[in-house]
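As a starting point, one isolated chain is supplied in structure tokens, in the form predicted on its own.
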Amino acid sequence: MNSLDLMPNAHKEEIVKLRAKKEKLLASDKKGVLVYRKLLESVRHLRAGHLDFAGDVVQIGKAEELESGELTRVEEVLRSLIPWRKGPFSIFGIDIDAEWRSNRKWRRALPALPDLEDKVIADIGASNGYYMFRMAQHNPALVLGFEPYLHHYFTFRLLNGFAGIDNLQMEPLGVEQISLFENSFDIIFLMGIIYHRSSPVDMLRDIKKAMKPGATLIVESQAIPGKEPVALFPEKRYAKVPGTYFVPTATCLRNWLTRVGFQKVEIFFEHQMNRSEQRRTDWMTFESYTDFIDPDNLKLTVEGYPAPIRVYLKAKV
């Protein structure tokens, strides 16, 4: 299946253009390039037979599948892979404990999905692919992963490489680009992404543009407390972040989408964040939440700011 046969926009051409461009990068010699894709080669023959991604545990293949030598490679390839930021996995019973549980983020965004069979959907910033696999048990025309960090590009590679999903398909691509996909999409899920973009009304225009006439946009984000429709623009760093600019309020992002001309804008769901939900594991080493937020006052961020709350919108064309 190829993913531009579902999708009737006036871009095309410049897609794959834009496509042979990304393919030169990934097949040349580059240190960075070439360093995954020989991780990739050295397990690309072997394939899943046991998939189970309703629970919370994405699962690829079971250790039995393999001989103990392949087994051994398969976690020297996966532990190359480090940092793991989306999860939890299981690939042929190596269990990888990611530094998000992205499942309970799956569970709350679940209740206000609409139905996903038969749907072509975009996941903006889909890293690893996680929140994809869990779709893919949905049965999905197509999901179509917009990923340009080649870390995780290859990592999604890999495991669909184990997996063999036909209708999951990334794209080592940035937000940017989506709107040549225009009048493409049923659905679209953003999640994690909006507070780092510095024109996020522009992004949101540019989503709209890829979306079909009816269709629903999920949007999860990093959030402040409070109720007026108001953004934090961090001096410097955010939660240690320096790619983060305009934190809003679930009330501002709310008043973002509907600017922008979308329809039905519902908050769904509001949390505090917590340590428990993103930690460092033995797959993802470097600083995580608890290094981010003041130890002295759980409330502030180690720059003084309102420590995050995590937000859920959903909103239709």
Ligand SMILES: C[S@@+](CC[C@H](N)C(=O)[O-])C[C@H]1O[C@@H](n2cnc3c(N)ncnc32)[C@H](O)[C@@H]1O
The other form holds:
Amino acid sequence: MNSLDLMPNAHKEEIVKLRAKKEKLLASDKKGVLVYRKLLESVRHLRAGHLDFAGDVVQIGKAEELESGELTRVEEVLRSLIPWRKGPFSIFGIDIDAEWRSNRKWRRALPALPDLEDKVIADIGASNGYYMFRMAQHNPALVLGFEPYLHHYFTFRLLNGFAGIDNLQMEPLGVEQISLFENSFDIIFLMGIIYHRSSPVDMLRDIKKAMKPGATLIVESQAIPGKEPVALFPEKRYAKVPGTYFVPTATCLRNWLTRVGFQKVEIFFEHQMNRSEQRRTDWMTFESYTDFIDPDNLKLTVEGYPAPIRVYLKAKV
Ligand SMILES: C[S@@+](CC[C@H](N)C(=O)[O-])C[C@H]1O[C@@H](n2cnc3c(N)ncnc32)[C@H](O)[C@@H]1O
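Could the form predicted together with the ligand be given as well, to go with the form predicted on its own?
Whole complex next, starting from this chain.
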């Protein structure tokens, strides 16, 4: 399926040109690309029979579908893709306990979602596609992930190579390119992204352009506690993450959306972040949430800023 066939208003020529440029890079023998391509090629002949995206664990294949040599190779490939940030997955029976229990975020968002059936959906910053697989359960026309990081992009390609779901596709493009997809999406997910952008309001404007009339935006974000509509702008890092710009309160984020022109903006969920949701595991062996928070005061980050809460908002065009 060509995703652009479902988007008559998208700037096709420009998108096709950008894609061609990216595809040239992805087909090149540059070291950083080749390593991923070789991993994928070594298991590209394998296709899963059993698929189950309804539960917390995205299941692709069962162990008994493969011969033992194939299963060993799949495990080697999956382990080569450590760190696994989003999950959980079970791939041919190999359980991947990722850093994030992404199933919890999905459970919180689910009750607020419009019907996904037959919809054209964008997942901006889709990572390895965990949420895209969860969306597939609801029979969308298309879920298009935007993910510029090669590690995540290739991980999704590997997973969907096994799963073979035609209406899940990923662009190796970033949110910077979203306005090329003018008037194209019924639903856009923007989860875990907004505090990484130096111009969050401009980004929201671009996203709005990519939405059809009546479309829904779901925003999930790290936030600081408080009722005032303010945002924290860290001196260098926030919770050890250097690429963090504005960390808003829920009401500040609501105001950004409203002033961009979104309608019916509502905050539908808030919770304190915690170490059982984001943690070091066998599949993500680097620092995680507990390393980012002051051990003597769990209400502060290691830099002395308010520890993050997470907020969920919904808005219409
Ligand atoms: C904090 S993660 C959030 C992942 C997922 N959406 C979630 O909520 O769990 C941020 C994701 O955005 C991706 N990303 C980084 N720069 C981006 C950009 N310019 N446009 C879109 N996504 C980007 C990262 O590679 C990463 O997968």
